[in-house]
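Here you get one chain, nothing else, as structure tokens; it is the form predicted alone.
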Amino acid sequence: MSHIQVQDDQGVRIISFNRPDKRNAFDLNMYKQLTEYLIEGEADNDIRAFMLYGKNNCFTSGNDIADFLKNSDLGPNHPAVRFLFCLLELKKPLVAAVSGAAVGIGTTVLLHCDLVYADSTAKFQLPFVNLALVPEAGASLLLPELVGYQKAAELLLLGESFNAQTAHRLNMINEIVADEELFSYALSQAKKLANQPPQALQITRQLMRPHKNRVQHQMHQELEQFSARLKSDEAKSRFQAFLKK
């Protein structure tokens, strides 16, 4: 069974993460599929919006560390790297519905979304420094711009988890929705986007994101450091402790 499931519904491509035994942790194959489904959707005129969703009351617990360690050369063809730059290049709007854990990439991906909805169980965390790593997906630039430097420092340098109320207060999510209504509400919002005039919508998105080149440059810087950190002694000892847990 595929850990990434796709369903097209009235102009919305719903991409679901479904790997319950690993709390929807992303392995390289999942990154590959995610990118393929996004690229296909971008090229399909019948798809007007995307929605990301984690099944089994969990968005994603982040990267599959063991899988990542086996494939730690973060060149341009690495599946995770391709996914990150694909996010940056998306022309069509991206909606996320977050329930349960949203760890690492589970939180940084939201910085690239247009609309984000969460239920009361959502728990966000950016534990990069805790694992002796650095942020990815442009988070070291996008997060301070969104929430201010001091708050971003708290979230990135301490790496503690925070709830949906905090995420909402920091403008990281649009709305907190009742648990049982999360999927249907986020999908209804995505369908509203899909019904908007597509060219006007896409151009407006571009105009609202004038710093794409800066973000791209920051992502390259982050990946360079991330790659170096992955091989560091301090990261190796943190990973061993994490994998034992």
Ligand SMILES: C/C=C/C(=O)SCCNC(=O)CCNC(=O)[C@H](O)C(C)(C)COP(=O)(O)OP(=O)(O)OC[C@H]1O[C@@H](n2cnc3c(N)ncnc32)[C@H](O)[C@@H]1OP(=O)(O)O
Second form
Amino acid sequence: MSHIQVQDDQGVRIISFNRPDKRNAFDLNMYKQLTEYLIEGEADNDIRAFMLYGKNNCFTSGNDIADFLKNSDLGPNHPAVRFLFCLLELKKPLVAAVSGAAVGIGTTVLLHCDLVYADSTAKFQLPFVNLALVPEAGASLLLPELVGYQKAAELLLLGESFNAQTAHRLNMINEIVADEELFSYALSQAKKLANQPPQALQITRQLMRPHKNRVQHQMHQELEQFSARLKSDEAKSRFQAFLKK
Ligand SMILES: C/C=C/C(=O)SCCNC(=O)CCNC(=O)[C@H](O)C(C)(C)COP(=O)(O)OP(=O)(O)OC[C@H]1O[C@@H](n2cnc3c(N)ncnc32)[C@H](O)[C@@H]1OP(=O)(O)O
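Alright, leaving the form predicted alone aside, put up the form predicted together with the named molecule.
First the chain shown before, then all remaining chains and molecules of the complex.
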């Protein structure tokens, strides 16, 4: 069974993560599929919005840590890099429904979403420094802009997990939804977006992101540092420690 599943429902492309034995950690193939489904959806006039969802009461535990040890060269064709730049370039709106762990890229992807809903089990974490890495997806720029420098420093430098109430207070999510209603509520919101006039919707979204070039520049800076860190002894020993646990 594929670890990325796709379903189109009344103009919404629902992309679900489903790798239960690894808490939906993204491996290279998952990044490739994610990117393909997004690119395909962008080109399809019947798709008006995307929704990201993690099955098995988990959004995603982030990048597969075993892959960090195997693939340290983050060139422009690396599947994770292609996914991140695809996110940045998306024209159609993106909704996320977060249940359970949203770690690393599981949290940074939300900074590129238009609407984010979480249930009471959601747990966010940005453990880049803990893993001897640096942030990605433009989070080193987007997070301080969203939540303020000191709060962002707490989240990125200490790398502790935080719950849905904190994420809501920091304006990182729109709403906390009852656990059993998360999927249907997020989907109903995505369908509202899908029913809006598509051109006005996409242009408005574009106008609301005047900082795109700055984010793109920051992402390149982050990736340069991230690649170097992946090769460092301190990072390798953190990855090995996690995998031995
Ligand atoms: C460019 C992107 C960068 C990033 O995304 S950096 C962030 C990388 N991710 C992490 O550091 C998160 C690592 N995972 C965790 O902290 C925990 O897991 C969770 C909090 C997500 C869940 O904890 P619990 O419910 O206790 O599950 P469990 O026993 O730790 O994990 C179950 C199985 O899943 C594997 N697993 C979990 N996350 C990952 C991962 N990110 N990469 C590879 N494997 C992972 C484990 O090893 C284990 O596997 P086994 O049953 O074989 O021992």
